Every structure is written in structure tokens, then in C-alpha cells.
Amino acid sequence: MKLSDWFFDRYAVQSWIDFFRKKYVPVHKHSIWYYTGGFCLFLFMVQVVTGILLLLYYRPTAEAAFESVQFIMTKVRFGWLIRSIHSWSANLLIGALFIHMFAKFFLKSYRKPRELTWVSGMLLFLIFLGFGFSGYLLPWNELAYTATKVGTEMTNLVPFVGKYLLVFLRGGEQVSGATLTRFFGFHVAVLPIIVTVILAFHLLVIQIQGMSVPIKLEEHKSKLKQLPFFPDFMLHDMLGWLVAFGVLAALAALFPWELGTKADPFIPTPIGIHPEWYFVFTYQTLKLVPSRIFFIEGEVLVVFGLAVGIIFWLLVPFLDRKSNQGIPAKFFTIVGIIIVIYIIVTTIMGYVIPA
């Protein structure tokens, strides 16, 4: 008996691969941002496997964290590449997630039976920037103290628990070793767990509904011609992979990423200092609004627009009804450009005007 014959008879394995035969993919003009999903996951399969490799030498106390940072990047074999591989992998994927979620937003990808798969698909987004906060810290040097100090105090805008979540992120009242750890439980345990349910969840209802098509092409769905999921699009994905790892190679060894000075709590708030670009949208916006606006202070009220938009954006897909119905709601594509171009603009803003 073949070994073959033997494990498929013992696992219903064939069954998946008739699955995935039968499986196909509409061709239309916009199917080029169906590859943007398998991007995403390209890049943070890149992030599990480089990380795994950085944790064999990382150490997480405020005492050795620069220290073991310093010695993977000039000590060990192409350790500086692997950081380097790390740090611009992880900034391409939240640049990849905004892209993946603009697409499915302006071609209602989101609309009737898929409106899980876009709450599934936001959390993973909200999770991913989590990743980027807390992995931010890890490297214990002046630019990611400062950033973090500023990014914690923000959730003590928050109303009557603020101050709760406060010592609950830095493990105390101010950024210390123990925000360090903390971070780093976050960052390898918790996310991590959290990430693969819903990853998982994720990928199975997108492989159960498929693909959605615009909804100008709803009614010719049957017409359109039809791309073989396996070989041909995984192929297209896979050749994609290709060149976005040739990419990721490119950025890692002609810009590898600088480690930078040593975290010194005593000494005064470097000028110029920002969060990663992720987040400068939101901390130019803090800027931007009055101190106080009639009786509510502005930084709160900043919070609180911020924590309605992103409700908001959860719910779209029980909010456009429209679309659930077929007829394309401009309303929401109004709202989703002013949206982007606030993004773009803001965050230009956050790095062209001086802190």
C-alpha cells in the first residue's frame, strides 16, 4: 500500500481537495483586489515566522530588551536582516490591511450573506494594529518609549474607566519595565491566540460564501468567466507572494531598520516625535482640535468621535441596507472617500508641520 493511500484513508483529506477543485473565482475588472486578502496573510505569515526567530534571542526587561535588540543585529548571523524583514513586513501589512479594507468597503463586499465576514475582517484590522502598538515597544529605544508614553495616556480620556486602563496598559502609572512586559505578553501570547480564532473564522466563511462581485456585475455573476481557485488563482496569489517577498528582501537590506538610542525615562521628551504613520492620522487630529469645545474638552471628545467611527464601521453592513438590497448606497462611498482623503491628508499634515 503507498503511503498516500494509506493517510487518505485515514483522513477525509480528499474531500478538501474536491472542494478546492470545484472552487472558482470570478473574472471581472475589479478582480485584482481579490489578491490583496492573500497579501495580507502572506505578510503576516512572514511576521509568525521572523518573530519566532527574533524571540529566540530577545529578552524582555527594561534592563537587557536594547541590550538583546543590539546583539541579535551586529551578533547574530543575519540577525539584523531578520529585524529588518521584521520591522517592514509589519508596516507593509497595516499598509495592506487599509488597502484590503478600503476595496471590500467601496465594492460592498460586505453587503448580505458576508456581513460577518466584515466584522470578522475589521477586528482582525483593530487586532493588527494592536500588534503594531505593542511590537513598537519591544525594542526599548527614545523614539518607541516616547510614543508609547504619549499613545497610553490617551486611553485616559476615556470616561470613568480611563484611568483604570491606563495602569491596566502600563502595568502601572507610568511607562516602565513592566509596560515592557506587559507589551510582550500582549505581543506573543494574547494577540497571537486572539488572531488565529478569528483568522480562522475568517478564512473558512470567505472559502464557504466565495468571493463577492460588484453589484453592477450581481445580476450577470452567472456570465462572468470563471478562474479555477486551485491551481490557477492560488498560483496568481503564490506568484504574488513571490514579488512581494523580493520587496520585503529589497527594503530589508538597502533601508535595514535602525535600532536607535537607549530608552532614558529622565530625560526630556525628544522634539519631532510621532507615532508610526499608522497611527499620525489620530495624533494630528488631537492637534488639530481645540483644547476645550464649549464644556467637553477636546481630547475627549477626539476619544469618543474616534470610538463612534470605529462602531460605526463595524456595523456598516447592517447599516447599508441599500446594498443589502442590491442598489448602490453613495451615502457610504461619500462617506468612505472623505474618510480616506482625512487619512492621507492628516497624516501628511502629521509629518510636514512641525510638532
Second form
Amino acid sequence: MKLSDWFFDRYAVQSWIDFFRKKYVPVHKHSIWYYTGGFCLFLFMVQVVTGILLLLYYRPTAEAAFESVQFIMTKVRFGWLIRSIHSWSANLLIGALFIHMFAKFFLKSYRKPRELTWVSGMLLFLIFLGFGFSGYLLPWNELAYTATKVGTEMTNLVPFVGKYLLVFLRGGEQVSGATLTRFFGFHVAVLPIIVTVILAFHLLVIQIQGMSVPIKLEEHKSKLKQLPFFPDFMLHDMLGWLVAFGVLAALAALFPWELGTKADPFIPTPIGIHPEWYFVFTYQTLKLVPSRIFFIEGEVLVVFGLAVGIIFWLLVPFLDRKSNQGIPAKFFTIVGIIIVIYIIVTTIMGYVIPA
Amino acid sequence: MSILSRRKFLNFSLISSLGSLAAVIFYPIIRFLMPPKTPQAAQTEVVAAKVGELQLDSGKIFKFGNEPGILILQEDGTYKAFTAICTHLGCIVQYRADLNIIWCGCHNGKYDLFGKVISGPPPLPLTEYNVTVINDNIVVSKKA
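Can you switch from the form predicted on its own and show the form predicted together with its partner chain instead?
Let's see the whole complex now, leading with the same chain.
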């Protein structure tokens, strides 16, 4: 008796295999965007593997964190490479998520019946930003310390519960060793559990509903060329992953991620400081907005605007009625273009304009 | 007059029991998540530096309890001290001799040497401290 027969005799997985064998991916001029999700998944897997490896040496206290990362980078064999890959793939992952999200937005893939695919994807995006923010502090260097100070201070601007949120995030009134321990807990335990659940849902609904096609092609959907998901599409996907892995290894080897100088709560904020590139547009907005607009403080307005923007973006499938009826919605395309331009322009300004 | 039915009574009992159970579980968890307040002795004055430590037209960050302060020796030889926490988003400010201002590197907030906001996003001025020179020590104290 073959081992596979022994297994299939006991567990009813044949129906799953049949399901994947019968699954097809439509082929058209926008098919390339179908690969962005798999790309994100690959980078996430790299994050998990390298993250677990780093855990073996990292120590999450204000006294030891910086030194432990230094130890990883200078003493542990290939430690510099593992940490570099972790940092580079984190940044590439956020970049890939931006591309994946905007691609799905402009193709209106969020329309009925895929509203929850979009909502779960958006939640994943926000959680990955949380991963970025919490992970950034872990080496306990000067840049990370200041970024965390500013980032957590922004929660203080939330009406009524701001103060509680701030103390909850920081583990006290100030950014300290307690903050580091908390962020470590979020980064390696809380966020991974939440991601696992939401990601499982996201992937499950995609498998059940299949790939969305652009509105204009919806009518001719049955006439479109089909590519078997297994093995054809999956092999294409994996080829992309292989290229991504090569790029990642090259980046990590040629441009190892810097450690900077150890955080000191009693030194002035250094000149030319800015957060990770994916938060620069918020940082630049905070710089541009005057201290008061009428009777409202500028930074309160920024936080409020950001919250409204996130809620709008999250609820897009329910607001865009036209797309749900199969009619191209120009308004939402224009809104998306404005958002992309705003993010790009303010990000460039953040790097180019001197303080 | 309606009498409470057996079904309604059981539903009410079940829901209130489950509600109480949830409260018993989540209340300690939520309280656990909020860190305890650690008592701190209220410090009203501190030796920020020694006489001769600062060069003319320069600044220094000093510890005032758990918070940073900034001490500036002006060109005319007089001292000024303020809280070093930017009123915008809490970054630590520094003295810029080239511009003769107190400056925050986070969002380009600028204050004059009275702590008043000149430009940038800070909504409030920096709190000023008293500076007195006692023997060899430059003592900074909170204003009453």
C-alpha cells in the first residue's frame, strides 16, 4: 500500500486537490497584477523565517537590545545577512503591499462580491504598518527612539482616549525600556496571531471566489483564456519569488542595513531625521500644516484627516455603488490618483527639502 | 399584566451570566495592560552644569528628574533654561548658534530665546526655568 493511499484513506483531502486542479486564472492584459498578492505572501514568509532566526539572539531590554543586535551583526555567523534580509524584506513587503493595494483599487477588484477580501486586505495592510512601526524600535537606536516618540505622541491627540492609548502603547508616560518590551511583544506575538487569522481568511475567500476581472472584461469573462492555477499559475508565481529572492539577497549583501547609534533619551533630536519611507508622507504633512487652523491645532487636524482617510479607504467597496453595478466609477479612480500623487509628492518633499 | 416567561427568564439569566463571566475575564486583562504609575519625587531644582562648562553661545541638555531640559549660555554671558520637550510632538529641542534660536529637528519647530514660537508647527511656547549661579554650580529651578 502506498503511503499516499494510506493517508487519503483516512483523510478526505481528495476534494481539495480536485478543487485546485479545476481552478483557473483568467488571462488578459491586466493579469500581471494577479501576481502582486503572491509576491507579498513570499516576502511575509521571508519575514517569518528571518524573524524567528533573529529571536534566537535578540534581547528585548533597553540595556541589552542595541548590544544584542550589534552582536548579531558582528559576531554571529551570517548574522549581518539575516538581519539585513529581515530589514530589506520588511521594506520591500510594505512597498509590495502598496502596489498590491493600489492595483486592486484601480482595477475595482473590491466590488461585489469581494468586499470582505478588500476589507481583510486593508486590515492586513494596517497590521503590517504596525509590524514596521514596532519592529523599527527593536534595535533601540537613536532614529528609532525619536520615530517612536513622535509616532506614539500622535495617539495622544485622539479625543477622550488619547492619553490611555499613549500609556498603553508606551507602557508608561515616556518612551522607555517598558515601551521596547511592549513593542517586542506586539511584534513577535500579538500581531503575528492577528495576521495569521486575517491572512487565512483573506486567502480562503480568494480561493473560494477566484480572481476578479476588470469591469470592462466582466461581460466576456467566459470567453477569456484560462490558465490552470495548479501548476501553471503557481509556477509563474514561484518564478517571481525566485527573482525576488535574488534581488533581496543582492540588496542585503551590497547594502547591509545600518544599526546607527544607541538611543539616548537625553540628547537632542538629530538634524535630518525622518521616519521610515512609508511614514514620510504623514511626517511631511505634519511639517507643512501650520500650528493652528482657525481654532483647531494643526496636528489634531492631521490625525483626524488621516483617520477619516483610512476609514474611507476601508469602506470603499460599500461607497462605490457604480462599480458594484458594473459601471466604471471615474470618481474613485480620480480620488485614487490624487492620493497616489499626494503620497509620492510629500514623500519626495520629505527627503529633498532641508529642515 | 405580563408575567416574565420561563424562556425570557432563562435567556436573561444566561446572558447576564455570560456577561459577568466576560467581565471577570476581561477586567483583569485590561487593567494588566495599563502599566502601574511609579511614584516620583517631585524635583523642583537641579544642578544643570558647572560654571565654565558651557562655551559662550552654546547649549546643553540636562536631566530634570525624568525629563530633559535645555540650558543656554547666551553671547552676553547670561544663562537661560527651558524644558527641552518640543510642544508639538515631544521631540528634544537643541540650541542653534547659527540661527540664535531653539530648534526642533523633528518638524522644524523654531523658538526664540524667550521660549516663544517663531515658526513651525509647535502650538505652545517652551516653559522657562529660573537659573541661578550658586558657587560653582548653575542651578535650574521651576518657576513658582
